[in-house]
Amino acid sequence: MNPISSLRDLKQINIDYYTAAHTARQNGKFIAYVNAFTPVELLYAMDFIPIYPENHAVILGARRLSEEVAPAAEKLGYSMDLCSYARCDLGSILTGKSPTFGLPKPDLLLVSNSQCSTLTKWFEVLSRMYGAPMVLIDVPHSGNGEKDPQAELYVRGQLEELQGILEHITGRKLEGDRLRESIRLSRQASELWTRILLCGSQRPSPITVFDQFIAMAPIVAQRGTQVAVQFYQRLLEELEERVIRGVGALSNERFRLFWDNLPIWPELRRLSEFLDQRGAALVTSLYTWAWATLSVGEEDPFQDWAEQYLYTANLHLQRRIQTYVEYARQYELDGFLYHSNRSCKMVSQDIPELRRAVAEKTGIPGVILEADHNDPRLYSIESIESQIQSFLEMLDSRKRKAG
């Protein structure tokens, strides 16, 4: 394994946003808790630190603090079918147990449908926790992803009601030059993201999904500020220097996968020593592309963040299909690890069709991985390593038989 260097600045900017959130009162600055389909650049404009309930449970999960903290949630009597993010971050409130110091109390809670319902229920929870007004964007559902001019004036007209909303509990009004800055940085940064996941259709890549799920932070925390920005030049130019030279993540690359879904988090160490040793390299995932797909232009911001919120995070099978075949191609994939999530069941509902059909039109295996994202009592992962050691002997078999 080569290590990618600048993802060491990761460290430091952690820290340095958790402490600007813990001090923002004490330096003007407003919380809001949100999820990943709300305007961040209409926050940061604002003077809003957006914190995502969603990422201090990941933290929890990496850290391996699942087990101490969820089963507080529990007590209380919210089932271990419920998304572990949600049980973990509720969890460490009860406990105090957290590697963040917690989250500041919100000013606002920020939520729209269009990712999942278990974040509405969530938030309205922590909304009563904190005694703090919550805004919900509801977004309808747009069937196959066709053009819907009446919802897209609804979320729209939601979305510019916000803008009041904000202006009422900062006391202060949206300045567009501010607003400007702010998503021409998100902008940069989504720009700088996607040609970073693109580094990964090099032979060898550069750097895998196991890297990408680290590097994820800023984009999803911080789009719209330099911070991000900075970040993902350095990375680009690290791995662009890495393609010139020809030196891969992987010391040997000898199968080039795709993960599927969201990332097992208590076993990214783990999983990733086991499909380095295998020459295994997660060169592509549906999961980090999403967050390349949320610039908006400065012309617009309100209609180009209400068709997102209709459309982008719309997952309906064909497109999924599609969307994997073209990675395919793009990718030079020998095969697919789908992570069938327990707790994220909008997303692995389809993945049985979807991997029917994705080895009928490109005649690619794959594999179902029935884990959890954050929860290790609820898979094993010696099954999940077995699986994918046969997994990789199969395909090791298929090259053979190839040339």
The other form holds:
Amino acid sequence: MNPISSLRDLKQINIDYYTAAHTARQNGKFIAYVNAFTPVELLYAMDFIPIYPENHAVILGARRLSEEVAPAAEKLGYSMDLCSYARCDLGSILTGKSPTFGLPKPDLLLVSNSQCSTLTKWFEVLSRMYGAPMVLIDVPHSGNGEKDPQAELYVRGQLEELQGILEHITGRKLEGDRLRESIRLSRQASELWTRILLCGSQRPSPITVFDQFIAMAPIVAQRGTQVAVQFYQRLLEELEERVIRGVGALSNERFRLFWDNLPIWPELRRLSEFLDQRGAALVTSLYTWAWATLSVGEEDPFQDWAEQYLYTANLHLQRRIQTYVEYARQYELDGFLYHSNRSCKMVSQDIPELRRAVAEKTGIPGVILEADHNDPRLYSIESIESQIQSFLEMLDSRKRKAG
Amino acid sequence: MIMDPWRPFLEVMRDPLQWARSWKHMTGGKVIGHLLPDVPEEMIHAAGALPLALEGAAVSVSQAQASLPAYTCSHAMGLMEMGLTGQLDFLDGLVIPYVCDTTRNLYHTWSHRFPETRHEFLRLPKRLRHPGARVYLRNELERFGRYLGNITGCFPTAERLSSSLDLYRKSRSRLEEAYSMHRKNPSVWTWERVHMLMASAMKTPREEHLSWMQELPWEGDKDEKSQRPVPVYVRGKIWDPPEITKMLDELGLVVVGDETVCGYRSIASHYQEGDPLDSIVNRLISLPLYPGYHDEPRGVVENFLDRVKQSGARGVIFLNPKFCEAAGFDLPDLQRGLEKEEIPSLVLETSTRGVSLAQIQVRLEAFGEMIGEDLL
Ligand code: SF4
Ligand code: SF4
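Same protein, the form predicted together with its partner chain this time rather than the form predicted alone?
Starting with the chain above, the whole complex follows.
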């Protein structure tokens, strides 16, 4: 394995981010809990620090704390069938266990349901818990992505209303210049992130999806700030240099694989080493690409956000099939690892059909791994590894046959 | 020979798909299936087709797990199973509403498996109390009307809708009467029967259903035989497994309020006068919200508690569908709210797959005894 040195900066970035969040009030800032498809640029321009309870749950999962916190939520009646991000985050609030010293109390809970419906319900629980106001940006699911002018009006109306709510909470008016600046920075970060992801198409790939999972925190939480732009500039420079020198993330890249769905956070290191030892590079994924497409223009950002949530963030089977077929070509893939993630029904329920269709269209096989993104009690890492092992053996014999 | 007035309903419910298939064969009419909740049946009726409510519950699954993961609720899994086993091949259309991520994925998986069927996704807004949602929903229903008209050749015009609404108004108020008969006379108007009336109304031509209902023993005496009934309130989606309805009767638990999609939610709330499409929109908005919708979070709990208290129930039974995120997230706060009000509750995680009826029976029995104690 050839570690990427700029990823080391993330530790300080994270510390600064959570410190700023915890000291928000002293510095005249406000806290909004958000999810992926919300207008964070607007929040930054209005002195809000956007906080992602999902990210907090990732930290809990990656540090293998899920089993210590989630049972507290389950004891309260939250079933183990519910998304483990939510169970871990709620359990952390209840137990007080958190590597980030918890999350500061929110002034607002802002969620858009184009990501999933679970977050709406999870945030409703948080809203009752904290007595904080909640705003749902309701994004009707536009079927197969066809234009829906009525939905655009509906979503845009809610976003415009949000501006008034933010102004009411802060007692400040939105300044156009500040919004334009955060949009500009967000777009820059998004463009850099896109170029980083495209590096994965090089042979050997200078970055794996595991690195991308680790590197994605700023594009998620700090889109619209200088911090994200600077971090991704450094990372991209390092990757481009690797490409010129022919340095891969793995010393011996034999297989190029796609990772579908969210990571299995508690097993990130273990799986990364397991695949590395077998020369299997995860070169691209669905999850990390989601943030490459989130930039908006300065001219009419409200319309852009509305269209983005309605059409770009609109994940569905047909679209996924087309995208994966395209990735197979672009990234010269040998196989697909599909994480059937029992916590995230939104991204997992169409996997059986997806795998069948992609294999039919590309001839590239895939294996379905039954797991959970944050709860080790719900999968067996040994059986996942043995499934991957057999899959790689099969790929190997295909390669041999193909000469 | 005097015909048993409950028989027509029993016949429908014995095998609703077969019943609808034969109806289609005999009449040459069109049948449009829909997954619950909140697909406006009145519109399908106004477009000249038979609206057939489909419940995935009680379907034993053998093929669907190749298309949907095992952690899918039985409502969605059951629909897929019915599709894969050819039980729905007589439908002229199929409507899947946007209720949650599961129905969203189900729609796309269905489209992929059955590209030749005429299926539609009803894009229900989730922030129903927002003024923008009202405008959006009305437009969406207009779009839905065009889908229906294209299948049947008969568009649900304002005039046709008005007359369908008249019929549904009559039918629903009759069903509300039946609902209150269950309270008054639970040994004749058992919950199993009342539920059968409500469920079959969503599977048969409404005119016929209404005329069958006229024959029921509305004038019967007040119940003398049964012991003192124990009033309960039920929250859940569908009666899954369906045997629960009968168990309640046997245990003397009387449903005085429910929020299931083929229960009170399917008959509640009358239409206002005026534009028929606006009336349908208003009805949907004024119903107690299904967990898949969003409402002001504290109101979700407070309004629920109010409904329970108003019903006079001594306890609440939650029929929580397994793998349902929407219901699962609401549950703990609702239970805590009930505890504060000293109203006991019982959670049954329901699903056709893997539940033991005997165990449900035991738990219901214990619950009934506990909440009924000081009534004896
Ligand atoms: S269900 Fe999926 S998308 Fe939704 S919060 Fe959980 S992991 Fe995120
Ligand atoms: S709301 Fe719950 S029960 Fe209904 S389809 Fe969705 S997951 Fe299933």
